[in-house]
Structure formats: C-alpha cells, structure tokens
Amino acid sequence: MPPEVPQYASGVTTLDAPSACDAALWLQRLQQDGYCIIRGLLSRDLTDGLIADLAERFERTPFCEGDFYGGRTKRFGGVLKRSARAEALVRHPMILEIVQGVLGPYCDRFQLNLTQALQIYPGQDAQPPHRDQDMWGGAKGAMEYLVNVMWPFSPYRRENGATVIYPQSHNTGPGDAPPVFAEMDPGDVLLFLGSTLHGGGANISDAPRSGMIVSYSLGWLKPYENQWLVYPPEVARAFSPALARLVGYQQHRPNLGNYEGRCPSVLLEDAPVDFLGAVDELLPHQQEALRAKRAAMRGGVVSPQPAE
C-alpha cells in the first residue's frame, strides 16, 4: 500500500510553455507515471471567463453526501449546457489528441465520459484513494478504460485539498512511488489515467478550491454521466458538430448506439424524421468481411443451414 503521506509534484512529471507538438511527450509521460502536469494550456481571461459564468451555479448548488463525495464538496455536472467556454476544455486539441493516444487502439471513437465542477470546503477531510475505472465491472490490466484531466479555477495547494495522486500504480502497478499533491494555478491541466489510484485531499486551508474535472471514456462503455439525458436534442443542436459527436451524437462502429437504426445525430435536424430506414455503419473491415461472405453465399460455397 503507498505511504500515507503525500509529497510535492516534482518536476520530472511537469514542463513548462507547451505546445501543440508536445502532445506525444505528455502521452509518454502520462503512460508512463500514470499522471501528468502540464502548466500554462489555458489563458487567464478564458479560465476566469469560465468561472465567473459558473459562479451563480456553485453559490446555489448544495453540498454533496456520502463518504465518497464528500459532505463539505460541491458538485455539479453538464457544464457544457452551463458556459458556452467550457468547449474549449472539452475540445482541447492537445488533450484530445493524448486522449486518443491512450483510448485509440481500444475502441473505434472515444466519448465524453463527464464534466464536472467541484469545490471542496475548509473541513473536508481527504478522499479514500480509488481507481476511476472501477465504475466498470470488466477486466482490469489490458487496457484503459478513461482519461480524466482536472483544470483548476483557483490554486490548487496541499493545504486546500490538492488532488492526491499515487505515480505508477496504474495498470494495477504497486505505486510504490511517494503519493504528490498536484499543485497547480488556473491554466494548468492534470491528466491522469483511469487506473490510476487517486483521491481528493483534506481542505485544512480557510477558503474553498474549485476545478474542474472532464474525463473521456471508451466509446462502447456507459458513461458516467447520462450524456442523452444532460444534453437532448433541443439542448445539443446549440453544439458545434464536432462537440455533439463526443457526447454521444455518433454511433460506436458496428451499429452501436444508433437510433432506428441510424446515427443519433439525426435527432439534431431542424425537422427529424419519423420514418427512418436503417443503415449500416461498420469498420472497414468488417464491411469487407461481410461482402465476401455474401459473395462465397451468392456462388454456392456458404451455404446457411436448415433450420430444425
């Protein structure tokens, strides 16, 4: 088990004045430590644009309960239905593209798992470390099932519950490494895996931290938040295409999460039809592989079988 004790971030797992390039670096450091820092991705003006646009909704929103949300934590989630800014989280070209470094090769289109803001209050005590993607009950050590990345709205500090991260226990890896605080400013972004063992900490400070945690999940698992039920129809075609698609305006190739047999995005037309006839959406192979069958069928070499 870790040490109880948490150090600082080092620098081994942070860089500073990144840039479009670097995403392959950020995706061999979070493949390789679990987690990652990276300083300075997002403006000053758009993080407090960003803020301010929530402000009303974390003064109104109540505390959580339970011991894994925490009783002195705020918590809500469809943030994208809440600031027009919060896109340009969720649709970080940088992000996305270690996103679907980690993601990629399981899974045909990776989507939009969660958008949640968080504040956690003076006299929350720290989270119990977990694995995110213990949410999903499938084999664990093969793959990875998300990526979470927390952006922070106000100074992210071990005093005021600083997010606890143990390096290299994901992939069910001991973590033998000293657990970090990951100290960080509004502009800064944490990546971390969803192997990864981690926890909120204790808020001993006199004033709340607030941040925000967007994570991406394979596209043919449920999501963590019922992304069709936070965004219908009449709430997604404000979406750009592109930002409809991650949360769940696609389907998952072969056929997965179609409606009536068709992409969902049909559900985002001015005037949706009400008859629709299906239409296949395959991988490209799986096309091949069925057109030859049909081909060996057509010349007699498959035959089907009689029923009984």
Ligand SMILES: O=C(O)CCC(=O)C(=O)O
The other form holds:
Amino acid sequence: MPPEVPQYASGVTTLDAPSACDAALWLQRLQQDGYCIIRGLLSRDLTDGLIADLAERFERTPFCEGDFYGGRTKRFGGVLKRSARAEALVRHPMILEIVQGVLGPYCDRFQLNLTQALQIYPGQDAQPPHRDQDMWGGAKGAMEYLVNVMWPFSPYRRENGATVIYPQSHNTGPGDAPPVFAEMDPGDVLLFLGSTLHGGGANISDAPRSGMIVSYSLGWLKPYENQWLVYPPEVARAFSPALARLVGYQQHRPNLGNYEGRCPSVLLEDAPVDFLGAVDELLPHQQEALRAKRAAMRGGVVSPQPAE
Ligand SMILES: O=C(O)CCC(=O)C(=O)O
Ligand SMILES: [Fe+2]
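Having seen the form predicted on its own, I'd like the form predicted in complex with the ligand now, please.
Full complex below, order starting with the chain above.
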C-alpha cells in the first residue's frame, strides 16, 4: 500500500514553503499574511506521548459554557503541569525565534500568555471570528500584542473544525482573500498574529478535533491565563530556569513584576526568602539616564523631566 498522503483542501500550499528550520523566512510570511503553517515540526512520538498524557484530563473535563468558548468544546489550561512533554512545544527554539521577531521590538521580554488544550466536538458550530488582541484595551495598530501557536493533536480538516483564518486581516478589515481552513496533522503547527481575524471552525464530522493553543504576549501585559496561580512557586520549582522565566518568574525591565523589589525567581530557591532589599533591574539605557539625572541633581541642576 502506498503511504498515506494528507490531502489539504484549503489551498494552503507547502510546495514553495521555506524549509522547516528557517525562522527568518517564516517570520516574514507570518508578518505578510498574518499566519503561516509549518509542516512536520514535531516527531510523532512526541505528539503521541503528549496526547496520552492529556487523555484523561480531556475525558474528565466538562464542556465549556458561553458563546466564545463553545458549548460543544472542551478546554483546559495549565498544560505545562499536566505533561512534562509540553515544554518541548512551548519552548520550541524556532517558534521562540519567530515570536521574538514579532514581539521583541515592543517589549523587553515576551511571556507565556496561555497554554490551552482544546477539543471541538461534533455538533459544535463555528466560533465567531475575532482578534485575540481585543482582550486588551490598549490602542491597536502600532504593535503586535500576541502570537498564537496552534499545535494539532488530531487531523484538522475543514469538516472537523480546522481553525478558520482570514489571510492578511491583521490590523485591517477581513481583507479580500477568502478564509483559509488551517488543515494540518499532528506535528504541524499554525502560527497567527493577535491582530489576525480567525475562529474555531464548525465540526460536522463524527469525531472531536483536538489540539493545543500556546500563545505569547508582550511581557508588560496581563496574561490571559494567570500564570503565577497556575504555576505557583511549588510547581514552577520543578521547571527548567528558562521555562520558569517564560511563565513569569522574571522581571520586565524596569522593575515590572517584582517580588519584594527582586526578581520573583527568588521564590524558586531552596532557602526561604525574607527581609530582601529592593534592587533595581533596569535596561542599560534606563540605568544610564537615571545615573545622569542623579548626577545633574547632585550638581545643583534639577532636571525638569521626571525619571523614565
Ligand atoms: O480552536 C480554534 O481553532 C481557535 C480557537 C480560538 O481562536 C480561541 O479560542 O480564541
Ligand atoms: Fe482566538
């Protein structure tokens, strides 16, 4: 029997796609179209293991309520504490490089916004198209707030609720291009911007569509999933230092998100911490500006500008 070749009805071509490890080209495509699909990024072993780790939780999680989440959809967060394998997806080096390219210009450090496993069951109608950035009240258009990464755990097809993406809709109207059904298989990945119009598709098949959304946001925003409650110090202590930083155990310079004036990673240390003195954590240019202002003030020249 010939090997099974996936059929993608959506018109998303992979023939001229950049090679799977070329972050710069994928970044360009993401910024141009508002989304991109990278094929074959993960091994089957890894996705199979993750699916097995999460099976019982999917089983026991009740259906969602509400017109956004969908009454025939199951969702749960905190995936990093439910499977040690999830870190490989959340900290995938090429994904992080692409995210840095989108969000890096607007923040000191980006952060994990959420991990959410989700299953769209037969009978679920289409989710209203939306832009995920609209969860934040700030002005839109000058910067990207968020990058979404959708990892399929089952095939995603038009019939079973594949994510519907409106190409080139980032920060404009829906655009002229017809919507694309992000048809994928486990191991593939869909990236789309927080400003890209999209929604979960309708499932008219006879089996659930399963996957996981991982999103990253500017480090100075309130994350969608309250990372510090989902991964309190006793949980985050078991994480790699890089993962702990990504979920929020780091400051966003200058001094944002501190604990007693220190990096919150002090809570992950073995020894109990108390009576800490506050210590600035600043970017070099912030440090320089403050030093100059203090020097000027000491010299009797009072700067009319407040410290940045
Ligand atoms: O399930 C999907 O394909 C998309 C879900 C989504 O956009 C959301 O929940 O914000
Ligand atoms: Fe969404």
